[in-house]
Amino acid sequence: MIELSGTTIREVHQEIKNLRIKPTKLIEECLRKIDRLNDRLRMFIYIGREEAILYAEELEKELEDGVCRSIIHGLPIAVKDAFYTQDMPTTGGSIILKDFKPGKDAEVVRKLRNAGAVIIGKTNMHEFAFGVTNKNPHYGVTTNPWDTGRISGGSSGGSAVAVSVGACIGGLGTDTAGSIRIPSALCGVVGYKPTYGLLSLDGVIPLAWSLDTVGPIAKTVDDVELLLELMASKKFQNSEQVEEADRELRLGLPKRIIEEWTSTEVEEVFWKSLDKIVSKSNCKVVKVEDQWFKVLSDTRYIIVLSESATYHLKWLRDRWREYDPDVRDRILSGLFIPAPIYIKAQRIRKALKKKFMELMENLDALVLPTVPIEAPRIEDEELIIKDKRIGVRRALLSLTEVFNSLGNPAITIPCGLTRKNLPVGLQVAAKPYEDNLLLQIAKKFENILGRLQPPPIIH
């Protein structure tokens, strides 16, 4: 049987399409792997044993009849438990919704199912997506497959782990401040946050409506692009952008913030990978100002607190004891933000979007580490970085959250391992709606840097 942790969608598709591998056998193998690893990794909240096998049988019969719906026909996909699934519970990582069974699929889930994807289960997440460690008191701490004493990152940690160990060929996550990119970077896979609005949020439990995005997690940039094409609400392909990726690329580098906030271990891997990219491709690196990182961070936090408190009003009065106290306290703090402050934050955000577009006028993309630290240990609450004490949550968010405020696309690709054998992610961000150009750039970089080997836990 093919090992999904080391293969791609195109490779598996060829085996499935010709029935050299039957969808039912592939799904059974994935379920066995989940059974073997889930107690240690806590990557799934719900495992779709019967549902996945039944749908795989239907898809297998179609192949026998000469029908192949798409390149993901019969392939297993893991879905973060923030997405509605009509045949499986949707908990949002909370016990408040432990009995919630939606009557429909989220739109992006429906599109994947129609394309022949088999939903293998619902993955673990930080409660209501309001956190980036995936330390969930209700369903367990999602641990890192490279070192189970460390966190996966979150809030889409379960999907990133499932992809990393080959429990599925791809996963779905949500990203409001980095929740796709952070766990993808820490677990050594590719995670993509598209331009805001490119993928539908219909049927997705919200954290903050004006910041939320959904996107794919996979082993390669090509896999991410294939999944994105199947889910996109709007046509994102642009042939001119493909041609542009072949000319000299101008890459913006926020050097000061990298040198000031990135750990020595991660910085070493990042600079080596950037040097390799520059030496083997037609790229020019340009240092850019980065003071706007701090302002966007502050405005994003005001917005996410205000919007999340609005959504959770219906439960805060009668069910507040059922929340993780850490999540509950953040939600409650949103109730005390006056409307004028929220409106001002949105206005500042709009002004900084304009400033960002001016900054990017002569640039194709920005490059920086995805996360400035390697995966923290589960018990860590604070870290020392460059002689500065910083909270784990603050560190994990510091280089990703600005791109949610700006609404532009951003991707993380693996760029190497630290001396402790932990993955490091390279983040690339482009202008809004230049998703295709960004994916072509990321493919170039991936080809130069190579792919990581599967994590040690699967052996």
Contents of the next structure:
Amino acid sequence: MIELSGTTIREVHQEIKNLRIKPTKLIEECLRKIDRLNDRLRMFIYIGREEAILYAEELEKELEDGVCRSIIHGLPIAVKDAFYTQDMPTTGGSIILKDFKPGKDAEVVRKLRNAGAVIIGKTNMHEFAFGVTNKNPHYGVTTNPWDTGRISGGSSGGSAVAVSVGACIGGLGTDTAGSIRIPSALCGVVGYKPTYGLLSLDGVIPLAWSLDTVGPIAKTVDDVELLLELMASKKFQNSEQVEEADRELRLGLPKRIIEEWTSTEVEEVFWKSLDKIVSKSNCKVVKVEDQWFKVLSDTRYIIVLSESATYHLKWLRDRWREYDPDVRDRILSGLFIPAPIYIKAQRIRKALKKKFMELMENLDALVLPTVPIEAPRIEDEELIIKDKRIGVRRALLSLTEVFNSLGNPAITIPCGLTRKNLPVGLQVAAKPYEDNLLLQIAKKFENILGRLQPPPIIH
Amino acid sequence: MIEEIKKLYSLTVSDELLIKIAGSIYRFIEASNILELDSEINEEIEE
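With the form predicted on its own in hand, show me what the form predicted together with its partner chain looks like.
Zooming out: every chain and molecule, the one shown earlier first.
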């Protein structure tokens, strides 16, 4: 049987299409892996055992009749529990929604299912996606497959872990401050946050409407691109951009912020990877101004607090005791933000989007680490980075959240392991709507850097 | 203000918790400097 943790969508598709591997057998194998690892990793909240087998049987029958819907026909996909699913519960990682059965699929889930994806289960997440550690008091801490004493990162931690260990071929996550990219980086997989608005948010439990995005998690950039193509509402392929990636690339580097905030362990891997990229490809690295990181971070926080408080008003009156206290306090904070402050935050954000476009005028992409630290230990609340004390939450999202404020696409690809054998992610961000160029650049970098081996836990 | 907020949103959360949360968020807003941005950004906003 095929080991999904080291296999791509195209490779599995070849086997499935010709029925050398039957969809039902593949799904059974994934379910066995989930059964073996879920107690230690807490990656799934709901395992769609019967639902997945039933759908796989239907898809297998279609293959026997010569019908193959798409490249993901019969392939297992894990879905963050923030997405509505018509045949499975959707908790949002909360107790408040523990019995919620939406009776319909989120738009992107519907598209994947129609393309033949088998939804294998709903993955663990930070409660209501409002946090980046995946320490969930209701469904357990999602642990890191590279070291189970450490966190996966979040809030799409369950999907990143499921992809990393090969419990599925791809996963879905949401990203409001880095929730796809952070766990993907810490677990050694590829995570993609598309341009804001490229993928439908219909049927996704919101955190902050003006910042939320959904996106794929997989093992390679090509896999991520294949999933994105199946989910996108409009055609985003642009052949000109594919050719563009072959010319000299100009990469912006926010050097000051990297040197100031990134841990020595992560910096070492990042600079080594960047040197390798520069020496093996036609690209020029240019240092860029990065004072705007701080302003965008502050405005994003004000926006997320205000918008999340609005969504949660319905439960704050009677059900506030059912939240994780940290999440509850952040949601309640939003009630105290005056409207002029929220509006000013949105206007600053708009102005900085314009400044960012000016900054990027002669650049193709920015490069920086995805997360400035290694996966923290479960018990860590604060860390010391270069003699500065910083909260784990703040450190985790410090290099990703700006791209939610700006709305541009950003990807994380694995770029190596630290001395403690923990994955490091390289983040690449492009201008809004240049998703295709970004994916081509990321593929180029992935080819140079090579892929990580699967985490040792699978053996 | 805590009483008004509680009444407005029909909250049953304790006053102590709300006072702590309000204090924390107002300290953040003050420290963020969001009300006193540099003129360059303000100019951009006015356009």
